[in-house]
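Encoded as structure tokens, the following chain is the form predicted on its own, with no partner shown.
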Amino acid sequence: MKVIMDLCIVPMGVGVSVSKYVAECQKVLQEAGLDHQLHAYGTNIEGDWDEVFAAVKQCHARVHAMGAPRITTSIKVGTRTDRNQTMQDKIDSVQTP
């Protein structure tokens, strides 16, 4: 099944600055060759639902390992079974008169 997620990872008690931390998680995604997209709050992600949330789990594994005694996650899913649609084009169809 073909997901888009957005995804949010916040490592706790490693002070203020996490942008490490997404940039490992970063690596993660492209490792795995999901198509994904950062932006100010989190990442949008596309792929296979069972390849994005073991990139998911595996973006926890990196974080945890650089140190990060704790993470909290906001995810939001959404699948589709009508048609193929891709996070493009969801913002073309908003930007397209």
Contents of the next structure:
Number of protein chains: 4
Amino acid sequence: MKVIMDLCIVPMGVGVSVSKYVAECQKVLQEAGLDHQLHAYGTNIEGDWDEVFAAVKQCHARVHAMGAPRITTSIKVGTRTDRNQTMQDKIDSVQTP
Amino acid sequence: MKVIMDLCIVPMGVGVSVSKYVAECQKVLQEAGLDHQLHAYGTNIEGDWDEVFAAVKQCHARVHAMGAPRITTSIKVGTRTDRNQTMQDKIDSVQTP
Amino acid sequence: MKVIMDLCIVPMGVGVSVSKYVAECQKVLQEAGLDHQLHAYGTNIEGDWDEVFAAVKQCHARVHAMGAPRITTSIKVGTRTDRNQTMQDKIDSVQTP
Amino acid sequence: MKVIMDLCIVPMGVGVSVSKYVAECQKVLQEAGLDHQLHAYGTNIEGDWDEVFAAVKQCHARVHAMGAPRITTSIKVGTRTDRNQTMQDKIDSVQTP
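Any chance you could show the form predicted in complex with a further copy of the same chain after that form predicted on its own?
Let us now look at the entire complex, which starts with that chain.
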């Protein structure tokens, strides 16, 4: 099952700046070979359900290993059976209606 | 890794009423033996990371099998390494500060 | 316009425990006279669009005033024009299909 | 109070394709003169709290007026008192750690 995800990981108990934790999660996604695109409030990811969610779990593991005692993550995940659709297709469908 | 999750599954392309799909997801959670609590805008779930996310995947599979061509799901998921905490603990900590 | 909302406010830069901030937001909702129900990963709220969103803004103001330098909040908000529906209606529609 | 928001509006009861509704919301944001950036699972918006939330309300009104009987919207909204930060600052802080 193919998914398009939006992922926003929030480490808690590590102070007000969390960019180094988000940067580490970008590395996890790169290492996993997943198409992804950072934006100002999360990261879009595209891939197979199991691979994408394994990467999310790996992000939690890494961020905890970096010293964050608590993480709260927001995820939006979309699946569809009627057609194949990429992240770029979604953007194009809005911009060229 | 233990998680507390909030799950909100939205089937698309099936009309305005989606309660039968949400009810089916409640069955998935029951069959998985996961502690869960329905509220007015989602369901709280507590359990092991892999078991909880396997249930979410199963919800998508079932809702698609019921005829929904598209699903968009919102998830909040929390993990912590500093202490063990249940769903009820979270509620109690707010109500008896 | 009537809304049903799910609100989850996460103060950042204040350490790992955030329950006192969440408790303060419960007070804001009570003072606003809004129907609301705490759950393990947020609070359901029901009311007029403007009143509910004014309360959310007030929650941010209070949590900043308590000393939190940064807040990230997740909101789900539903509106419908086909029928009037309460938080309890939504739960009932799932539990008695 | 300045906010950075991520907004994802999901019209329900209008079939599987929702791009024309999302395109209409882009117009609302343009008309409001708000900085915004579409991505594959929502739109980042930056501006004053009241102006940004007024635009969100206007999006719901327009999408209902286009015929959608039900809307469920996911919002992430961040505020901070320690520093001024733009959407681009957030991206830069992750990409150049």
